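Here's a solo chain for you in structure tokens, the form predicted on its own.
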Amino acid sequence: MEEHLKPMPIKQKFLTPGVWALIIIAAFGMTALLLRYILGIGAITNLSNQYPWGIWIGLDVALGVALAAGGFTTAALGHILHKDKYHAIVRPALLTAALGYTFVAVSVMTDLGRWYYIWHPLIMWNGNSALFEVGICVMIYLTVLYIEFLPIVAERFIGKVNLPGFLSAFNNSVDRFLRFLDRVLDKTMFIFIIAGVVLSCLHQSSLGTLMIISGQKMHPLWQTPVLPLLFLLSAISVGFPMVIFESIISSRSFKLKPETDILRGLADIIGPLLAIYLAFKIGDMVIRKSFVYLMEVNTVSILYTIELVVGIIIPLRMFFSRTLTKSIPGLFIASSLVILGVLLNRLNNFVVAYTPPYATSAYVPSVGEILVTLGFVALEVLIYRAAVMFFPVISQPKPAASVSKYSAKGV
């Protein structure tokens, strides 16, 4: 019988040696996070009036938003462009984006001195603030991501609602509500998909706008009027590599066959996207003549060169190589380099390039900041693993007769 790919929960044990290692890392990170909320932000960070943000913004927020771009790029590819071939990767990308933006929101709250005022932008609007635009877009997009995930929740529980004890009297009511919710979302999901793509483009670029405001505090290699465009292009360029990276890691972790044809199809798209990003980056450097700063051998010029060569040029060449893109290791290495390049770009923009006047010392992340960042990453991976083992997210081979309407949606 012909086999089809159908999203199904992964039936494997949750706890493995690798999972225990992630639990330990997450425990250390959450301990540092607890100390931050109890003792204050100054107790575990090296932030100051001169350096108001560090790796919690540069990596946890700016990089987290960029790496979650796979959610809107795959949604655009699978639903707006109607490339049905890629529906199998939409759900994992959606889950990754939802988790990524959730931890971005938590990171923003953690970085605020008065974290309990995180809700203020909801009622205190400032239309002249780039940060306000980012905050509102992220909150709305996170809501959209949760709505897009609801059909997966409905699929998991429709016909299987079994509440314990006296709550069992509500089984039929909950099931009818889930069926109603599924019907409504089936007819309106296109609205949320389009909204998600638009919102993503807005706040991805606005993070670049935020750094333009820093003016001369930012090194000329990165300070450019087209920084919002470069941020958007880099996010679009890293979206599909992140999907490939996550798909290969998941396949290896759960001992599944990699979706080779789909990943190769994505690889054919990544090359042109990286070429466009590189063209704008080089063009901006030539127009502003900022390449003169690369003649100086220092930390800034070295990091910029690594970002450009290792993060863009080398993977660009790899994605245009038919030989490399036919192999899973080649796809994994090329995608990892793109992710590394965007990581360096965000770290360079928000930390390395930022040099405030009258600073008495350089910013170096504290142990607490590093532990919280690693803890968030570990916790996100753990939640992702638990989610794909409970909800029908990852597509697996299934006989054609068993394919349901939900897998056809690809939501």
The other form holds:
Amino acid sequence: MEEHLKPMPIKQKFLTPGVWALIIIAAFGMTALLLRYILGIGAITNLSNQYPWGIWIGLDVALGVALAAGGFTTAALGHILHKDKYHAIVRPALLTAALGYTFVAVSVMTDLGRWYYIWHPLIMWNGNSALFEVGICVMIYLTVLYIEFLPIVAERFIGKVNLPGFLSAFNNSVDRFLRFLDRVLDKTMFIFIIAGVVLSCLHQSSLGTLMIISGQKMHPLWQTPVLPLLFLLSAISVGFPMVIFESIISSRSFKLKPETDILRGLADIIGPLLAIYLAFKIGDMVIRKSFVYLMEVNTVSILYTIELVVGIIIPLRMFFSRTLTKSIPGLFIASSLVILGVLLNRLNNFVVAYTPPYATSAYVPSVGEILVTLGFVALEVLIYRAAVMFFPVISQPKPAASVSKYSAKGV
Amino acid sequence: MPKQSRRDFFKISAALTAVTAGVTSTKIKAESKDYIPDKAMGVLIDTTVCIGCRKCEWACKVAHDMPTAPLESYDNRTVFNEMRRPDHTALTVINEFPGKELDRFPIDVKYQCMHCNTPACVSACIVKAFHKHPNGTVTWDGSKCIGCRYCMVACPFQIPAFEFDKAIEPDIKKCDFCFERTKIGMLPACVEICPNEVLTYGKREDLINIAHNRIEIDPDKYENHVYGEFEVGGTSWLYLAGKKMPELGMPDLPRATAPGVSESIQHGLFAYFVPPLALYAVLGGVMWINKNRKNSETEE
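Shown: the form predicted on its own; wanted: the form predicted together with its partner chain:
Following is the full complex, with the preceding chain placed first.
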């Protein structure tokens, strides 16, 4: 496969009707975001002293981190387990992860009351705090992701450096620097790749530790000491479905042939991963006897059941079906269900399960909160689209003429 | 070869699972390391003698330079029509509950930060903005706080309050046990003003003895429970009441400290950085083996 597929910038029109729709959503979101920074968090959110955290933490941060798991799972598959077949998806997954974590950082900042002190954890450490661990790990991992992306930037510009105006005098030195950087990174990249996987395992699980300290304020269906393990397992099992989901959407959007062979290979791995996650989730429920809370029908038990059945069991069955994973729609639906399941899980853990003792009414996200969340998603998709048009990220059939020294590289 | 990759993945996930699972079984500490019995001060609140005059609410605001209505307005008892909570405008409030059957007096209960022996906020805070002092006080440091509100998620009593209406420098507000006053030998403002000796300030150990004495002397008047003696590992502030405290607006809490489980997991995962480094080494090894295997395959 790799012989005739090569990552290249996609040469297509940026603006389409769908893109315009995204731009409008992003514009609304950014307006709401501006209001948050001018008027304060209370002005545009439904957060209160009873509900200090809402969807900005539950979705923008916790789900954002989970859905960016494609980055470290594909890196583990492609580089650590050395399955060359999957190299074509490493770059899109890396870009998604880098963008995803960037938006996680922006979302955290948006939710911080004193956002301009976001750097404080760098020098004020609290080793007891799960949030400190998550914060530091995400900061380091974001840096690692950018470093992992550097070779793609270098590849884009080597031999093509063309600075405007008087800066053009530096064209040669910049080119030399990029070549140097590329060589050094090529030799040392394995350090960052392994670090990326380790850091991911650490903070994906610590994200689960976050809510444990809330004790009985969290519904017993979700409150368990194995939360970190469940968070890690769910992140690992949502990584590949996310890659499949994105790959199918972007091949549809850019009218490219979907990489069916690769996606099917991934699908074969998802089944066992989901099975492990399900086993731990059910096992935990049986050991803690928390299933008693499923006997009564209410919002909490319904949401838990949907999370379990629609988000894990049904897609698990689908990924073990040969006929379904052979078809692109089958893959797409199964992957979407896993993503939906993890979305619901994070929302449940951080918002639904959190039942503070003195709340007089339940928390429902405000229009402003929803606009900001949707705006971030739209903006992320737009930047992704722009990036794959500018950088060599998505693998395409190679035109015969464009063979260069850098075409053979895998990363 | 899907089979091969599947097996590799099982191996990896098994390794990760072992790392995390091994940790969760670590023993949970029940004793507080911050609690120094010789120095820890506290306040015993005897709700049976509180008349709900709310002078403590006024004194608290004055002591903390917070805007307040004149003292006379606190005589207005209509505020008791609804249940209130301490927040960023009032660090302590009193709620009123119907009395015990034969007792015609209502029960008034004062709420404020409990100053836990093992505070969840101190453990949770990402930048150590909360500090537990030897005298039991838990204070908040505005020069560190980043406004993440994790303390509010963590607190079992739902006490820290956030100034949601401020765009710049929003504070976390909670009772600071009048740290600046007690430091120079003064009483906490609420204790000082209380006209009915509802509040007794003293060494926590002594207060617990006093509380049990009072129960012993008048077992009909008191529920046989000193709230705060053992709840979430013990608190500096203690309650005596004629009813069970969960009926009087306090949460029904276990004896285990609030941060116990999460700190054990956290410290287990990062025990001298061994687990992360071990994972790094394992992954590096797997990567090296796979690369060599690939190379030898291509050579053949």
